[in-house]
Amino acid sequence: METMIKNAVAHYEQLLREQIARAENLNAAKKQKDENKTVIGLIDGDGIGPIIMAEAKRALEKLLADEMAAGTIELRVIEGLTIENRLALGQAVPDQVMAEIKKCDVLLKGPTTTPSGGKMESANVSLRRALDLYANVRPVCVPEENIDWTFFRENTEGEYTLGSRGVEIPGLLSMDFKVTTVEGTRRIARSAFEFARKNGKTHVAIVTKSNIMKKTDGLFSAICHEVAAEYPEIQADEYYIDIMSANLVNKQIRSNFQVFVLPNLYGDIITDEAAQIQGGVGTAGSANTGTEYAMFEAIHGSAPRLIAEGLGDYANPESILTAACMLLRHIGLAEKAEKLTAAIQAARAVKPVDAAIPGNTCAAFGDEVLKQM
């Protein structure tokens, strides 16, 4: 028992150094950038990724034929995020892959599979750490009932950073940890609060659990506070989490919500609640910004089961062309944004994925998409 603490108490040394030293460098230099080209990097990912990828990227050659051929825009497949390569290599996203990544201005990535238990942590948590993308801006609108709201998901630290390098005591007790750092805390309120600020926004609720993780949410509610000061004009209310979860199927309240500002994993859990409400998680897309980066994803996963049941051909692939939207308008092509939004509204209405109705397929609202634009 005396060697397995010891060995414990190293482990966490070790990760508090590289903490420490991470804090201590949140502002990295800045990457050489091709200011006359974007190139957008094309990640299938797996099971149903593939799939819906094939369409957004349809989509995306049809609405930038214009950009690429003049040479200002750049489509590139980025080859080998797929459980079989990364689970051979043992690597999360494996060194090629992310030279080749790092390469890209901004991606579209199809949903990636995290193995259950081991210590292969989540493609995408991978990712987030070494591209920077601290914040997940994950919007929802229901404009029948009167909401239109914005989530900013601290993306970086939190139970995530650590997640797959706790320690453990065999047969007596797991423990693993959450960082937030001051910094982190700092820019990811600063992205809400500005987003409020310029898009006309009046409420923004922070989200912890302060009252039970003093140290760490108790960090971030008091940052939040801090940044919420430079913006009067702005109410900034605080709400534990759980209570949120509940305001959120509150028909009474929940249209006063607007911007939300949380660490990562009551983010992860609550917009997915959010998406639900908004139509499924299949409707929801994702944007993960930085400073150098930025990473455009569906909210869900790979949908092993649908993969398995013979049915990933109607994988509804609103989520990820939402995210193509999303993804337009950060590359500051707001007009061709609105124009797939478009096309992606009259396709629902009219050729919604179906598996109960023939013909109603991943690929045929596709093709609806393509026909509407």
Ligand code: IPM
Given for the second form:
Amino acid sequence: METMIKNAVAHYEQLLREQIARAENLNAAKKQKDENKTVIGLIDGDGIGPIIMAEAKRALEKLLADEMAAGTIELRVIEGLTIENRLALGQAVPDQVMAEIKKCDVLLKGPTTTPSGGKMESANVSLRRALDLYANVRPVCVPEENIDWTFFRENTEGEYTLGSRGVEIPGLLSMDFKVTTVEGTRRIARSAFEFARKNGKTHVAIVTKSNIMKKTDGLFSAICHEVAAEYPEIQADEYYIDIMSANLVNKQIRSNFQVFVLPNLYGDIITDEAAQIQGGVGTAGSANTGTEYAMFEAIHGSAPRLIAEGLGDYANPESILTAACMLLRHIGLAEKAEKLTAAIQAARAVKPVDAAIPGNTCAAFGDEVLKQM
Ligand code: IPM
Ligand code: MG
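Any chance you could show the form predicted together with this ligand after that form predicted alone?
Complete assembly follows, chain above in first position.
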């Protein structure tokens, strides 16, 4: 037991030193960029990933045909980020794949499978950290109900930073660690308040559990309030995550919310809830942005259950197509993004993906999107 305690303390010291170094060096990463060309990396992922990505690729090829011909945009397929390859190499993101990814400017990524338990970290978490994609932006809209929400989920800290590096005393207990940094919080808070200001939003909800997680969420809350003070025209209120989860299913008040800023894990959970209100996690896209890179993806996972049931062809590509819209907007092609958004909406009305209707497959939806464009 004494040896285990000593090892755990040494491990903790190592983690603390690493996190201090990280906190002191946030925003340091810089990449070389060819100013004349935008490289869009396409990563299939696992499970339903290749199935839904095929439709996103077709849509982008059609929308960007002129730019690709002129050489100002390249669509570059990146192979090898598969669960088989990652397990074989024992790396969450194999080095060679990471090197290819870093040569791109923006990425569209299908869902990747995360083995539960064990030591292997999620590919998503590794990529978000390696590319310093600190802002996870997830819009949710239900026009009929006047719901227009944008979630700013902190994407590199909280429970995720050291989620694969906890300690255990076998047979007795396990401990994980949660990390919140001042600068890490400040930059996500700024993203949320800047977005609110630029988009005429009047309210930002800061969501924490600072009554219980006193150090980490306490810091998150304090920094968010500090940033809020620079935006006097925007009302900022703090809510605990439990009551906010209830508020989102309260039809009397939910349309009053506009912008949310929250730590990583709460953001993970509540954005699935919000997406369900919009029509399911299969409908929601997500942007992971940092100062150098940006990665766009569906908010859901690789759906192994759907594959096991033989229903992979009925995976809904709306999520990844919506992510593609966000990518287009991010690289300054708002008009093309609008075109794709309209085509997705039209396709949903004509040929919604539905396993109960033979023929209403993922590919048929993609065909319809192409036709509508
Ligand atoms: C998400 C996903 C990921 C997360 C998984 C796949 C690691 O649930 O993007 O919300 O937990 O962040
Ligand atoms: Mg999630």
